[in-house]
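Single chain ahead, written as structure tokens, the form predicted alone.
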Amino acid sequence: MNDLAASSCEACRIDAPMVSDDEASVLIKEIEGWHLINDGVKKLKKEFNFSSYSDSKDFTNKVADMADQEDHHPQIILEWGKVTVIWWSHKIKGLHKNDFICAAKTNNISKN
């Protein structure tokens, strides 16, 4: 386990900092398999394959759980065999920390 998915996110404020740019860029290394998006909202987005409905069904409830756990929670599309993550900090319109943190932790899950 890294030592993101072994955190544990923090309150975020409306005032909290954004991750900057040279952060991201370092903290995207320790979250395989992830990437930097902006639509508007910069934001980090996996999608993980499954050979079922059924095992996408499973994998979204427990990343629904962990977001429950963790008090921040993502897009999670959930599709025949494929379930796409999506995380950033609403409050802030960006990334935070605790976006890698559950991306990390999302990265976990699915190797369970």
Given for the second form:
2 protein chains.
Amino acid sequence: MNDLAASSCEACRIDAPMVSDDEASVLIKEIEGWHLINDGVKKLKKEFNFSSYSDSKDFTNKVADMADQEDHHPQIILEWGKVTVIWWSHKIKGLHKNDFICAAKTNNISKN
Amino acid sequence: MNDLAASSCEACRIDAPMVSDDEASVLIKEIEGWHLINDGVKKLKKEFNFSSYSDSKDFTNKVADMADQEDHHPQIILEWGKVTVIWWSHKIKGLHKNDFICAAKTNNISKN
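Cool, the form predicted alone is there; where's the form predicted together with another copy of the chain?
And the full complex, kicking off with our chain again.
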């Protein structure tokens, strides 16, 4: 488990600092397989592939349970063969360290 | 329960007939709140709003269970406050009657 995965989300206020591009380029290296995307808002995205729909559902539920525990909720796209997870911080309309923490936790869930 | 919701999906072959635009304009009236979208492939889309994340998760699971039972799998987008469900038939890259049947069943799940 890396340092990010062992961290917990802090409360994200509307004036919380966004992760800078320099910080993001360092943090992204700690979360295998995640990509920075920008659809007007900077986000973290990763696709997880599964050979059974049942496994996709289980993974979706585990990520959703972790999200509820951290009180930080991603977009989870469940479909045949894959689950796509997208993290960002709604309140600051961008990336907070919380998103990298939750991406690392999502990776851990996929490995269990 | 309307006729669509009481139907079951039939096996969708690669040469199965797409629903025509005329048929779609009739069938769409039977599935409250669903919209026809076209992102290169014609699809049915509806957003379901929930006041708790737990309710969103429960709905996601119920729709996924129905999908598995019908062996027809939608895109389900789970996020804070809402679940978006998108039905289309991958094999024919468009809309089959199965999609309208599953949209009607999704409405029934949301009402239970």
